Amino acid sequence: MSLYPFETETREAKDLSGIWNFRPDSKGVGRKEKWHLGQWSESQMMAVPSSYNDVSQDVALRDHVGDVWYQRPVFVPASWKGDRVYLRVDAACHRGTVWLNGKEITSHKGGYLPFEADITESANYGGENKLVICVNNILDYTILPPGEIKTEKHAWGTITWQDIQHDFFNYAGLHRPVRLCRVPATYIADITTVPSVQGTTGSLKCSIETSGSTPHTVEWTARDHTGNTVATGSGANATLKILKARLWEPGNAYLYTLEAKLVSKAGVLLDVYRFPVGIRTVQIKGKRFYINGKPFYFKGFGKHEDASIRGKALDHALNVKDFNLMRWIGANSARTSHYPYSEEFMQMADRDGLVVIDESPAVGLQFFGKTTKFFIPEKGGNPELLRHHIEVMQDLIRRDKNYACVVMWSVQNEAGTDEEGSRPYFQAVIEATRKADPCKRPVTGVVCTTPTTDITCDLYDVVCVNRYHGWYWHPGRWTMIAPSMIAELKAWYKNFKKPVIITEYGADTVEGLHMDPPVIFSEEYQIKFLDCNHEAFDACDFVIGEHVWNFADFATKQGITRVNGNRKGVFTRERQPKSAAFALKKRWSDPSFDERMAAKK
């Protein structure tokens, strides 16, 4: 995976979004076939970026397990040719495989992350070339997140659907872009960035890897909004620093342009990459959470990459419209849950100055207390899936180090914890996350257990809980919320002294319903769910945060829990706001709010 695909005077890239040739293989005969050599007599139309799912009538496709292919014409211009040329896939959810020109040129595991393949030397470099992406959506005990295929015979038949263990709809296909890109035969292969401050001067520590055979030296400059030059360095290394220099902060975010250059040793310019970067530290102090020395209190959401039609899609329109519903809700912090979102995402709050907790797709790791498939080689435990856990968040923070809007890795999202063998695993795929990042950033999970039987909260910087008093304890008994929360965090605060973000608590609720007095499913129970919360949250000097489930409401596999999906959004999944949003409006918006958070003592 190299550096996002930005364009300068010395790199291109062509987007291939766009409506593709499309074949599901309902029969599993792709490859046997040889559907790869892109010969197809029949396809259908599909639109890429998007998740295959939702966009026709067929409820086969909706619900299809396996093989998807997808195939079209690229034209790679005769004058790329000498350069490094390669294909970027931004996510293939949950395998993908590349073939052009009827060659296998590439294939990745994981669907959130992006992946490439070198095609300099099998390029038809002036001419057309057949591309071929076979996209397969089963999840086992070996990918994140996990899953089982189950299969039921009966005397009619036998049935077989994939089951998963996560609370979202299964969506598939190559959710972001398809990119065709040219780099210089020498070029920049990976940049990083270490911000840090001291008084009134900031630093980027600035780190390069080259790849390619001509001889250079490199040259950093850093230029302000106005494109004035604020710092300069040379070689493989070097510390920028910037006198007077202005902040990256919450909800004010400022970025600088960091470009660097390789040029030869007779000057001739070889390469340049330039991206955005912020600076600013971040620090745990006791109860605290500190971001440019300042307490930070997180306020914000849970959200997902989730729309109607579109699926898990890159949709730029709907981020956008997100963002500002962030920032008109008084919102400043926001977890992906559950797994890595779009590099344009993150690029949208470093710019917006959204603060990110930056999640992998570790959810699902959990069988409620019986023996696990994960944690226990020698009981039925998978070394696959640990290996695999450790380069997603290897190839996580890879992707996603150097933006400023990043200040926590979270490794896993309700995980068995309580467990036996949890905490080696935990451990392994903790330390491997703090080995990997260069800024050292603090390191969490998020749990569903309790203070008394988690095993691995003790190896984190923040304890994140999951906790929904009021909804699945006690429904509808909104009295009992306050006091079984306050009793709870503060347990968790006895057990572990770590500062705590309650990274989930909602209340499913119908858009429209309403009823007095509050009853479940109405808005005025949500309300009344997040005020009963609040007062429990206020209460407790060491919480640090508070992110409501959900963002909007999201589609989830059928079930008789979820009518139409998840209704826990403060927004409607059409990104309308519920009464909820109001109210949570006047809280977060509140100008005395941060200052109240930041005064606990």
Ligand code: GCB
The other form holds:
Amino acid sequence: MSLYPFETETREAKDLSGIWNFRPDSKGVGRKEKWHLGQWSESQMMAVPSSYNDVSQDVALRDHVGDVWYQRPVFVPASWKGDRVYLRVDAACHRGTVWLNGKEITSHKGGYLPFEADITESANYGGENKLVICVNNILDYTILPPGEIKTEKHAWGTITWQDIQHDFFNYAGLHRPVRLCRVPATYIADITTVPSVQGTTGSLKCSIETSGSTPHTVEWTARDHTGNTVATGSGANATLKILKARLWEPGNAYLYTLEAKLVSKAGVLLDVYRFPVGIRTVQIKGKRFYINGKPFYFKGFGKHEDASIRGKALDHALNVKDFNLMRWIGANSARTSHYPYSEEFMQMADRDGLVVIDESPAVGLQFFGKTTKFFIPEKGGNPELLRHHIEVMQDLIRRDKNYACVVMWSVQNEAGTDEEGSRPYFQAVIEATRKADPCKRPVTGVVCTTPTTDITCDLYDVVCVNRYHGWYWHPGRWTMIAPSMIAELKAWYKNFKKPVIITEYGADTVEGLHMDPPVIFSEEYQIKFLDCNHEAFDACDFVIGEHVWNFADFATKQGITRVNGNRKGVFTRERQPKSAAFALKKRWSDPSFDERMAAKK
Ligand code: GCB
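Return the form predicted in complex with the named molecule of this protein as a structure block, the form predicted on its own having already been given.
Up next: the whole complex, starting with the chain shown before.
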């Protein structure tokens, strides 16, 4: 995977978003019948990017399990010959295989990270190319998130379905853009920046990976928002020093433009890449989390990439609305629960000053007493899962390492971290994560175990806990929330001596349902539930953050505990506020809130 395909004077990217030809492969015959040759006599229309599930009137497509096929013609300009040409697929959920002109050019496992195929040799320049992508949505125990295909035999027949252990609909398809890209034959393959601050000087330690045979030198320039050069450097590794640097701050982001140029010995520009970069520091000391040396209290949400009709697809209008709502309500942070979000989302967070906990797609590694079997290869577990998990963390960090908004990695959500085998498994994942990040950000994982049963939390820098007193435990009994939460939080701190973020607390709420005294599912209960939790958080000086579950209502699989999806949103799925939104806004927008949280005793 190379750099995000920003265009420059040496680089081009054609966004292939639009209507593609589409065929669900309900009988699983596509490969045998060579659908990859792209000679289709019939097909449906499909939007890219989109999940395919909710755009159809066909229940079989909504609940489809297996392959679907996408196809479209692609024109590769003759002028691109001699350069490096590649296809970039930003997200094929959950497995993608790509053919160009009938030849397989790449395949990839994992639905939330980009992958590429070099087509420099195989493209038909100055003419049409047949692009075919097969996307498979099957989840098993070798992929994140894990799942299982279940079969039940009855006298009247056999039924088969995809079983999942996570609480969001298994949307699938080409969820993010597909692009045709051109870079020079000798090009910038990757850039790594490590920011630091010394007094009023900001430093960016920059390093570059290049590819290609033309000998070259590297020139670096950092510019401010007016285009003024504020620092320069040269060489594959350089440290740029910006005097009187403006720092990237939560809610008050400042981004410099970093430019890297490859110049030939004869002084010819070979390649140039520019991207926005923020300077900030992150540190944990004792009970506090510091950004730029100031104590930071996380207030915000666990989110989802989810909306009606397009499912999990990138939607710029929706993202802008979400960022506006987060600012409106006074949120300063979010977790990319439960998978890496689009690069465009990360860029918006960087620009808007939204602090991000960047999470892997390891959700639902809960095997309910059978964890040993999955986590320990010697006991029959599949080593493929751990290998894939480590690879996903490495790819995520390669993709997101330069974003100032990312202040912590989350390696998992609610794994069975009280079961034998989970410790060596996560020890390996955490170690690989720390090793992969050049910026050495803190690492966490989100637990739902108890302070006495968890066997992994000492491995993390921050204890992140999902807790639902007054909802899953003692639903409706809100008077119990504050005392039971305080007792539990204190036990987490006593046992692990790390700052604590409550990464999930929330109550399903049907907008328009009013009950006084408060009763579960009513708007009044959501407010009461949040208030009682806040009373507990405010009483614990080691609590450094609160992320309400969830920002907005979202789709789940069908089940008797979900009435039209998960309704714990503070906003509806259409992004309208429930009453709790106004209560949260009052708490989080209070000018003294951040100061009070920072000074908690
Ligand atoms: C959790 C999960 C989240 C669910 C939530 C709920 O603990 O992390 O994915 O949606 O609970 O509402 O049940």
